[in-house]
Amino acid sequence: MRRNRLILAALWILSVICISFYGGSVSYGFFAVVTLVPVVSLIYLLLVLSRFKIYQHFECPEIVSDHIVPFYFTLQNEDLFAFSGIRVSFYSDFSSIEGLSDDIEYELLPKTKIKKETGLICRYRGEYLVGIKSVTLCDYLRLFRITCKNREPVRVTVNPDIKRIDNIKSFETDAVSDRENEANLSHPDVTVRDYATGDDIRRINWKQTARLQKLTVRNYIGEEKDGIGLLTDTERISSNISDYLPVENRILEISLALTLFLKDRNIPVYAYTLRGEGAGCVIDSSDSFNSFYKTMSSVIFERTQDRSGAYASFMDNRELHSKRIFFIITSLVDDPVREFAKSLNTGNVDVVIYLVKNIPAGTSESDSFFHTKLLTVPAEGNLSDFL
């Protein structure tokens, strides 16, 4: 393009020289043509800019991160003159288009259209713009180029992906499973007590209930701790979407992966979020996991006005201190998190903290304080490598 402009400028200077030294109709005609060429090219470009149409749509009603969604876009020319030099640029920060690049240039003949069928992959859970970001137009002589933003951008809401893991390196799953089996509802050697509001209905001893004509529940001897606790910290770490989106996506992936792994091994999980969405829900079946997934898909991350107060309310909740192990998934390990972990440790609850950070995908760090294990997990990379 720069070369063409230099050539045109040289021709225009030559035409001025011809007029100055020779005159005549040929010189003036040459000058008029060279002068009008860029004007006509610019008018043509502005006309194309105002007339061409672009359409895009998806076929999938719900988009899940890291899953390919059918994506279609159409460039259309409804006029009697051709459109040249059209390039389409796509949003690429958080999504990608399969098989297409920004370098492809299209030309539309009169009354024609170009339809592309491809796939869209959204990398993170959240809400952001995808698809066509801008269109670049160029005239036939390559003198001018105009880039305009897509007048009808597409904003999508992406749900988190469910990552399956084969093991949890941070604690002995088999030991927990064994203890859960000991507390199975079919265990014969347990004492009973009267049913109290809030007792798990799975602990009702139906034989004793029928014999005594009142509800009774099994009162287990020895191991009193029940299930595993999981807290998803929904604190937003930054106002920059490029900083917080990968971190929030990974936090939800960890919460879902741990919950699914434990549910599949018949270990109930008691899930909490910092702001109470689905507070204390028990995940012990496919239905309860599906409900938990919907909750986590719509959970909102934002700055907390009183972060210390939010964690203090968990410290006062004695139910949380009855768990065998407690997972905390967070992007910030500060004093409220440490104090909460310490209070759980005091109640003989082991704590594992997954700290999600924007660090290189191959990086992994670990630390410990009190009776708490702290594992740093990168926002990118294979989740199984870090859990």
The other form holds:
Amino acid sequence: MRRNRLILAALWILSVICISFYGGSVSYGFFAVVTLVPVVSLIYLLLVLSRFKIYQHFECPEIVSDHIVPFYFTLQNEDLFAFSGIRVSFYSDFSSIEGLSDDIEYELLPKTKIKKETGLICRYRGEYLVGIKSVTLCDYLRLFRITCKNREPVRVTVNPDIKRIDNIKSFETDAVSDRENEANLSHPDVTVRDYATGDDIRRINWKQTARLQKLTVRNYIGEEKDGIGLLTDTERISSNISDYLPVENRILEISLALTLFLKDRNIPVYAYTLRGEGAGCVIDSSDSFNSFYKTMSSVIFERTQDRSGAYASFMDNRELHSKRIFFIITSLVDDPVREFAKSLNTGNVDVVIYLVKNIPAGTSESDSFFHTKLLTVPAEGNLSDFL
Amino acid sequence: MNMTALIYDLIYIIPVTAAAEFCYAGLADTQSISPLVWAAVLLPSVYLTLLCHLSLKARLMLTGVTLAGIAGIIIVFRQLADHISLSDKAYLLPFLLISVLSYAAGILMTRFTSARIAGALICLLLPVLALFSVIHLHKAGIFSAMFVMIISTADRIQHRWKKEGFTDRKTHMVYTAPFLVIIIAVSSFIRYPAEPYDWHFVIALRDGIVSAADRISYIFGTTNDVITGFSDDGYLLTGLHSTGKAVLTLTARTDTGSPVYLYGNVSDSFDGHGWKHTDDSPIPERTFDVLESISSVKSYSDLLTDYYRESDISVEYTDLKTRYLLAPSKLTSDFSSSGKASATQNGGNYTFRRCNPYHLKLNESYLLANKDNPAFMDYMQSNAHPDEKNWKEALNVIKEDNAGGVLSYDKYPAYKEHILKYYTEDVPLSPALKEKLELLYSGSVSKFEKMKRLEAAMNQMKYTLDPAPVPDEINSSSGFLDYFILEGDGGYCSYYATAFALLARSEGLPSRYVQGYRINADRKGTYTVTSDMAHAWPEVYFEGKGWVIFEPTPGFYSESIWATKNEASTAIPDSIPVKPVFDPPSAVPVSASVSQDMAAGRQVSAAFFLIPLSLIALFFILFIIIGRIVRRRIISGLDDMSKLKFLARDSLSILQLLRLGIREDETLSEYKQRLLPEIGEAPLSFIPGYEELLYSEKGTICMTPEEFQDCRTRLLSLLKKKNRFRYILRIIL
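Got the form predicted on its own; could you also share the form predicted together with the partner chain?
Next comes the full complex, this chain leading.
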């Protein structure tokens, strides 16, 4: 394009020289043509700008991060002249379009349309713009380019992804679940309850079931007392969306992954957030996990006015001190967090802090103080590698 | 026929043909050809292009029609051979050949990139040759060549552009060509001058910046240069630097024989160092001056032209921003109500209502005095003076309607008093100066003669742009005269004009100091007035005669003289042969034989159309009949399967005529499903059979040719109902 412009500029200067020394149709005609070429090209571009139509559409009512959502867009030319060069740019900070690059230029003949069926992948949970960001139009002589923003951008709310992990490095699950199993094996009069939808079939007490003629599951003694606590710190660390979105997404992923992992191993989880959404909900079944997922999908991250006060209220909660292990997933390990961890440690509760930071994927750090393990997890990368 | 491919070919072939034709016309220096003929010589290339894109049947038909038409025209021309000579039309044959060759070149350009580039380069060469006058190329040829260059460039850009979507290059060019056509069409309709562009606005801008810079530097004293030029500032300066900046354009419409003095500012009061304009009377002094002069001459002689004659000039302000109307004295034009150029008289000055912009052009008529003719001297020394009768005649001469009686003869005494009040001054002379002047004037019989002698004497003094500055202690007219005449070492026009005016006043004659421009425009023509033509001169009032201009500045004196009628009549005339008067030929009556020929011509012109049309119609009929016979024979010779395919394809072509043709990405089944709601099952029942026929491995179907024929008949009835015209075409063709 620059080359074409330079050639045109050189020709225009040449035409000006021609008309300065020669009169007549050749020199003036050359000048007129060379002057009109960019003018008409510009008019053409403005015409295309006012007339071209673009549509975009998503097929999925709910979008989950890292999942492909069917995405269609259509470029349409309803006029009697060709649209020479149309380039579509997409929002790429937090989402990507499968198989389509921003470099592709399309041509549309009169009364034709181009429909592209592809997939949209949103990388993070949150609310942001996706899809077509802008359209760049180019004239038939590649002299000018006009970029116009999408007049109707699409804002989506993306739910966090549920990642399954096989193992958690930071603690021994057996140590928690074995004690609970021991209670069942040697005591025939084990506490049972009725089977609820979603309960693990391994927990069905067949003996009791046969006796009572209804499905019953073992109710582990002491599990309510020895559950796992999980606190999701919903503090927003930055006002820049590029900074906070990956971190918050990771925090939620860790919360959900941990909860799912523990739920699958019949270890009930007591989940808390800093602002108390779904305060102290217990996740011990699929239903409760689904409910927990909905809560986490709609949780709001924001700057807390009184962070110390929020953590202090947790420290006063005796329930938390009866947990065997307490997970804190946060983006900021400051004094309130340390104080809280220390208070839990004082009550013989092991604490694992997952500190999510915007560090390069592949790097992780670990630290420990008192009975607290501090693991730094990058906001990007495979979660299994760090948990 | 692929319309896109046809238009793409025509986009190249038509301008290539036009460029080639006009180039040949320029080289052959062909006489002017009418636009109709131009269209006709382009026709072969268009015809061949069309032929190239038609099907075999269509080509045969078109060729047959063309040949029939040509045959008919030949027959007609053989009859008209006596009246129309074809030999003088033979110059068109090369054009027809070029048309055919251009078609070939155009087709190559559309098919091969290298041919396209070569063609574009040749089309680039043609205007270049025309620019350097190697060939004469018509405007249409120039723009045709430019169009070929642009279209080739756009084609090449499209070819190298990596895109997705509908990227067929030819289709792209067809749908973007209109924009390129607009460029060429708009460019070709503009009228272009034969002269190179003078960039006057750039030059004016540059000069404006330069003069503004000069003024600023002068005001702030960054330069000591005093630049020559007109201003209403009447001070006697020193150390002038002349500048040749063009300020006006003067066009003399008649031979004047003497320089033109354009009056700018008139001053009446001198303080020893400079002149001031104090006369702000609204009396139209310049008009009164003209009336006085004319009526005075009329009272002296019947021949006004012996003493004054009218001259016409036009003055265009090109680079002079001033509120003064620059015009000669004794103006006979009236500028009191000239719209933008309206000016009022104010104490001997003509001023615009506000400072005028550039490029104001004024036509001015004025009276030139026969000042140096002895007859004029006699007149000036006579007692002639205006009277009421001559005054009225003078009003008629200058075409003044004297609305309100402002210019009436009874206002004349007041005018004279006004002149005496403002333009006279008691100028005492020193004894030494008085002695010099008495010597100069001795023997003179009139004041006019004294002034003439004074003018001649001053012309012998020294001219310099850099005189010594006038000493500060000089603060009177007498003091200046003593200094300049007795002690000074010369000066420039302002000094001499001042001295002359003061010396005239010392003789009791009203006089004034005038600043303006002096242009050596003694012949008819256009003159550029530059800044260094600014000048100052004196005028002296002679009661009953009016103001008379004098030129005391050394080197500037020029005679203003022409022969009076008396002097001219005594001269020997040149013997010039008189041309005979041309008699136009009288009308020749039309002969009877010519009348008969005209009647025969009317009959022949009817045959000119009827015979070819009849032949074309005959060809059509034969074509249709033969076509049907051939078709029947072909069909009868087909086996069943081929017949079925033929009938099926025929039915599909009828659906195409109904604008229900099959789409590119559609199967036959999908096609049928799409058309079912609109047409119904019966006419489309052949489609499954056709599909089976095409794709089945068995090669047989369970439908008969009669069933296919039935479907075809139903479709034809549908076509007849929906579009009778297409139905008729279908039947015929």
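If you superpose the two forms and keep the largest set of C-alpha atoms that fall within 1.5 Å, you have the rigid core. Residue numbers count along the first chain shown, from 1. What you see is a predicted model, and the numbers here were worked out from it, not measured in a lab.
- Annotation: Cα of residue 15 displaced by at least 2 Å between these two forms, core superposition.
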